[in-house]
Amino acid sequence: MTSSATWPCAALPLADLSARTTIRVGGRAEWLLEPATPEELREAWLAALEFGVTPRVLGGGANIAIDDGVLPGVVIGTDRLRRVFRPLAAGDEAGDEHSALAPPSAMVLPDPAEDPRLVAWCGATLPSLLRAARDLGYSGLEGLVGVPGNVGGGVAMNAGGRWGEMWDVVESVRVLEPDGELRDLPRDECAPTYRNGGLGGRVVVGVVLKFRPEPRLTVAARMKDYLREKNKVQPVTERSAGCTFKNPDPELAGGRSAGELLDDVGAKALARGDAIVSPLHANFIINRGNATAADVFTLMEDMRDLVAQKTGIALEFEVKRWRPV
């Protein structure tokens, strides 16, 4: 395609992608670009377009399974875009909520209780964001404790569960349009729904989050309680891509979740190679150690087919599957 010298940021040819996913399967990217700032992300995107390909963006590698072999084209990784910081007071001309620089140390930040906001770049991990919020006494995202992945993906897919979703605290989001232009979207211009941030083909660059001030110990205790409950019913510490399927329409499924449907039809008995359905939660696929993407993809179809055959319900994939175009 082109040499690494022409890329506007760090670039790796034939980079292994399996280690960059939470389920640990997949092949290599023809090119992996690693921007370190939002502007470099935009430049990397434009460079890929100039060379005739639309890049894929890889965040924390949760909710994704990547095909074996070489994935043609360009993958942009966000691992170096991990900043989380407090914005300056609204209206301060020296502050840019998505600036590549931290607020100047000489500036006085507002009291955390008076302005309970955080800015996170797309590559910030969800665990690091939750720790920052906890340490400041900011409530609103405790329900995402134990969820892997990065902020960009969390916003794009509206990550969450029974105790809340990412968009519960989103105030505004900066996105990269398909043509490479940056745009700021206030919350009221977006239409997030269940497992969908409503951003279409846009790429999340950064987000402004507004929380509720609460005592730090209260926030920490709530996170601890939620994590304890999740560990009882989900394979939080296993190699997994998260929930395989979205929950179906409650009216069609009789109020049953995807996991309950899969459990009811006996999906926990399914396996392909080292890819198995979790014995703890039927909506999770576990990599026992040497699973291939082919194992995972086939098992996903097996699970979906089993539910369709026994219930007539067509489950919708939540895990994204990356294959050569």
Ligand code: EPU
Given for the second form:
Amino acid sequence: MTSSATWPCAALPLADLSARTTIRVGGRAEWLLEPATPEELREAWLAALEFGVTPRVLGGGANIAIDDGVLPGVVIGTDRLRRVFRPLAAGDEAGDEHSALAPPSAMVLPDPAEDPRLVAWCGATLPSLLRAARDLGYSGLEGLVGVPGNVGGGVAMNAGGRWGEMWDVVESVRVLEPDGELRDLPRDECAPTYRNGGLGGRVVVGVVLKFRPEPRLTVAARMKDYLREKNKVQPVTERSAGCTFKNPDPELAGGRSAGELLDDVGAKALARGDAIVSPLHANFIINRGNATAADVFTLMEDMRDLVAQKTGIALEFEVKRWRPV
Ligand code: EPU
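Could I have the structure of this protein in the form predicted together with the ligand, to go alongside the form predicted alone above?
Time for the whole complex; same chain goes first.
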């Protein structure tokens, strides 16, 4: 392990990563870099390449479980890149929407209903983005209410559910290519699918989102309804990494979701240490307090094996796993 290095932004050696994930398991990163602007993110990426490693990027830690122990190399945390703001009108001379260091002054902004767009940097939390959209009377992301995590992960993994998904409102995305170049990709050059933004190994830096204007109260009421529905069937406030498995092909599974399949085969009885299957929704693993990453990963395999044995269906993991390769 290297004990010293010069980084272009805030940097922590041996940073605890478990506290930065929603399921609260996992070990430490050899280095955690925390850029505060898109340019710093790019510099941090390049510095890591120079250091000899390809960095991993950690957003809101909502759909990920990290192994115990020390993860060698560099993790870039995006928490400080949390801006959400209205873009300038098209054609405005200060037209680089993503790189605005401060939200533009209200003087130069068009009527919100005439240009119902928002720019969000990758570290903005999904709840803060949803609040901003609601307060402006922008509809399109209400289905993501109750989903934790950051914009970057939400776009990269196309977060969503029954009432809609992230890419429903993406107009363009700014990415960092593996070689450190920044690129803007318009929506029609991307091919998002179910739970996959289709961006490959690129890092999401920021996104321009286009909404539908609607009365603020209508947007707020819809969000409330969805959250109420979600709270009934999902352990929204527990320590979990969200849905463990993707829903299988409806033809293969007779239209049953991963949660239903797991429930039907009795997965709610499974547990490993403090990691248990949620009694509310069988596709969620809950950390009751002191679960280790090993508990969580073993439980995931138990769940997958049980479904495979009883139904022949091979469930695919939705939760990402970081191992110290
Ligand atoms: N169900 C059971 N038993 C269970 C869990 C669910 O019978 O233990 C039944 C429910 O009663 C319902 C059906 O299964 O009839 C589907 O459940 P739910 O409405 O929770 O939807 P889901 O398909 O399990 C998907 C997304 C969720 C998203 C919800 C709501 C996937 C893998 N999951 O869940 O996303 O919140 O729709 O929009 O696509 C996530 O991605 O992490 C996630 C939680």
